[in-house]
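Quick heads-up: it's one chain on its own, the form predicted alone, in structure tokens.
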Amino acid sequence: MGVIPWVSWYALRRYSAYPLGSMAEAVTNTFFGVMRASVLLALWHARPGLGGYDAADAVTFSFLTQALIGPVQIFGGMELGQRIRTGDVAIDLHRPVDLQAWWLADDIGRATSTLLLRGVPPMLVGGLLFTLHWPGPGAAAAFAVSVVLAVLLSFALRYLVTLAMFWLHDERGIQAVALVLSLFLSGMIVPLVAFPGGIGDVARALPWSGLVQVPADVYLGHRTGGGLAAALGFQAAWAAGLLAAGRVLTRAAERRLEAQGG
């Protein structure tokens, strides 16, 4: 086994070490899924067909967002941030593995663990309490690809924010801004299809929409044929571009660390 798969495997084991804690988080996600489903049902009752969604789409979207909240780490940062603050990142830079590749592998293990332990329960409970849409085999496979791309995109965004600590030394301000952008522009609070006119067009064109809104549309079957290819291409293009930016910023951060540390 190569180094990168090894890092992902042990990250999966590490993040799965406390299943009861993960189940408690899943209960919380499910509770908020029920609350949000009730709010969205009221909204879609007042505005039927809003954004091309029906009421079942809206409710399914609610539980999907709660299932994806862990894998795409909407509320979380990265352990790398703490290591930059303490200076332990110098150890990471001496490993015979690229810094970005190491932490991407770690994040893949984390996302896999949270998807299995925290993503499944909200959907199961939602299916018992409400009428949800369930995808066919083709849509399910496309959704799986979209989730993988969402995880890569999430990592790319959080990695860039974390590396800013090399220059800012305190990430709280930029993390707060990143959290607000992630919450409102991903569709986590309200589906982006409910955003009016040009505001909705801009929100759907930004990378954060690839975290939640795009995977949800793929799951619900609102992206098929050429639309599906465009949706996955949108996620892949943003992920590739931001990962490339992360590599450039990593090199700049390494040079800054060398200049400071001698």
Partner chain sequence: MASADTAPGIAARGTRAVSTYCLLAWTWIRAAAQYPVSITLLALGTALTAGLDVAGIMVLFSRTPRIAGFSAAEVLFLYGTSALAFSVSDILLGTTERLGEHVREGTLDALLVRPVSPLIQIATEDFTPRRFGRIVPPVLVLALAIPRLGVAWTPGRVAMVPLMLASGTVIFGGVWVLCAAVQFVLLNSHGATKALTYGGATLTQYPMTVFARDFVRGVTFVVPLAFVNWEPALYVLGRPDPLNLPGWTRFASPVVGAVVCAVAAVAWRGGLRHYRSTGN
Contents of the next structure:
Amino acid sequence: MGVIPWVSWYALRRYSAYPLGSMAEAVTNTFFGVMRASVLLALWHARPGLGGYDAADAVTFSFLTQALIGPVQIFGGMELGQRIRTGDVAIDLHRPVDLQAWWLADDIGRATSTLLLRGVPPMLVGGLLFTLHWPGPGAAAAFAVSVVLAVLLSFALRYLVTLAMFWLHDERGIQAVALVLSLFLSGMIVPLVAFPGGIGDVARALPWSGLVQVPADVYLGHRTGGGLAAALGFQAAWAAGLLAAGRVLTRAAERRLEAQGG
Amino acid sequence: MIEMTDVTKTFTLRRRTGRRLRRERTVVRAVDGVSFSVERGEFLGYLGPNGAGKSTTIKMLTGILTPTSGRVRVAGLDPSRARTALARRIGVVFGQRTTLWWDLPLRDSLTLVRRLYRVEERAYRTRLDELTALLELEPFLATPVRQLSLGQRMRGDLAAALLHDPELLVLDEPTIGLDVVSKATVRGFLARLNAERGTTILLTTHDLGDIERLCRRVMIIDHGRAAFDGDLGALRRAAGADRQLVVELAAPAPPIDLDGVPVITVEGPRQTLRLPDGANAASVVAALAARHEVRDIALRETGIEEIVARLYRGDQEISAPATS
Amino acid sequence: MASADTAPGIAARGTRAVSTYCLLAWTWIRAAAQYPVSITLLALGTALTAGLDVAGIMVLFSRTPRIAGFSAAEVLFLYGTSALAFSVSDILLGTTERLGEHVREGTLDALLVRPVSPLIQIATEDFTPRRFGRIVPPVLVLALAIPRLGVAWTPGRVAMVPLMLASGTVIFGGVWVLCAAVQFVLLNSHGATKALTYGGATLTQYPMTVFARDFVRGVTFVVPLAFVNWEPALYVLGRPDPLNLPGWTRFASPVVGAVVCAVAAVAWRGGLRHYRSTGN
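Next up, the form predicted in complex with its partner chain. The previous block was the form predicted alone.
Following is the full complex, with the preceding chain placed first.
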């Protein structure tokens, strides 16, 4: 096994080592799923067919967002931040493995583990309590691709925020801003289809919509044919662009570290 | 100051066995019928291998853990019932982890401790000045605790534990991981604290240097049971540690025949004799020099490391004679 | 110092606990205040994050004038009372959710050798003015929503608003301590008890008519979150109770708060006793 697959595999095992903690998180995710579903049901009761969703779509959306919280780590942060704070990152940069590739591999392992441990329970419970929309084989396959792209996109965004710590005295400010953007513009709090007019259009063009709203649309079968290709292309393009930005920032961080003699 | 009578502490461990989710319960007797008492002003070293029950004893003395059975009294109080009242009268330092706050500068950490113990502002100032001088805290009072070296942090922890002027100081491995200079500072400080202020001190340690340098009395615990309690000399005797005289003669000779001083080994001109308890080394040397042509002579004592190693190997060896 | 060793009355002990809490919190605030700019910005950031829930509610009402029979002003009133009560309880006791971490890392022992309740020590830990950012959105929302409720402000209704805020804070405070106490026994429960704390905060921001009846029964009788603001709000808004509970339940919040706190206190003591008999 090459080192990069090994990093993923190791992260998958590491994040699965305490399944009880993850299951506990899944309880909270499920509870929030029930609440959000109820609120959206009330809205769709008042406005049937809002944004092209029916009531079952809205309920399914609520549980999907909860299932995706873990994999796309909507609340932000990554372990690399701790290593930058302590200066251990200097050791990472001296390894013959690319820093970004290493942490991306780690994040894929983490996302896989949380998808299984924290993603499945909310969907199952949601299916027991409400009428959920279940995808056909085509939509399921497209959804799988979309989730992978969402994880890449989430990593790319968080990597940029984390690397900003090389230049910032106190990183908590940028973390707070990143959190607000990620929660609101991903569709986590209210689906973007329910956003009024222009705000909704802007939100849907920004990368955060690729974290939750786009995978949910794909799951619900609202994107098919050319629309599906456009949706996946949208996620892939943002992911590629932001990962490239991450590479540039990694080089800059290396130079900065060398200049400091650290 | 401390009184422990027949104290036992058992834990139930649940362990996952193998890959399956089945769990196995085992009862561990961390402390198994330990009794001892410490008088005011004593300096007691509490020694034992990892997992012997040292920390559990400390936790029962300070009220963190409730004993399973037996009687504990510290400063006349039952620690498990009067934990907070006791806390005002004792100081506790954990060598492995700090009781200070990572993100706060040391000075702010000490201010918090002052609030916790409600030390009067005036008394606090005097005490802080005193401790700052003795522990040389001045250079890093403004530094956040997370940036302190281990030695600096330990000195900070000592100051925090002593701000309220406790009658008893309990230290759990205070010198673990410290560099030579910090160790010397800490030991010197503890010795002075005990001698000048009369603070009773109990310390657990792995470092026998601590014991040799500081403790008049040693207690050894192993497998939850007290294996030894006495002063250093008694420990040497109990362990069968003896004093040996290594004599280098001018030429190889038959074993030296000296009354009551048996020869242990003969290696060419070098002979090793065992000095019995209470024998006067000077008179033995004089008698030797009168009868033989002696080129060199050396008195050797068994090191405390070796004594303790022997004790740890098994109880039975404590009373058995040394065989070296 | 000597008075601590004699057993003081409950009132004296309570006063002492409060004064110790304030002293410790003040010491933390002073330590944080050395970086005033950073603190102000972070408080703003906290306020912004806390305001997201309002933004969500505003989005809903941009699409419909009523949700589950309630107007925007009424839902914002529920949001404001719930969020203000929760934020204050969070400021005062939110850090108790770190109890499991303290147990795992062995730092709880260091708290137990000090002459102050470990609960107060954990609750005041890292107390920073930044946390006050959280009360900004609910205060603003209440200031805007209350005049738009369109109810006849009888003295009873006027008095009910501060009373429900106080009881809501007490109930949430009890829930924080209860959830912390569970962590003494179930070290990994923190992820799940968040459903009660943060989940409870979100739940009470909406009218209970949004939720299924059995769900509402659960949060009325099992974990009495409905008494944080829902029951008293029905009185303030002059609405009938969809669960048809007797009229006095509208005024039961203070009593419920006292009961929750009593349960939490018993649980905390039990948890601490468990820890002290098993160690870690």
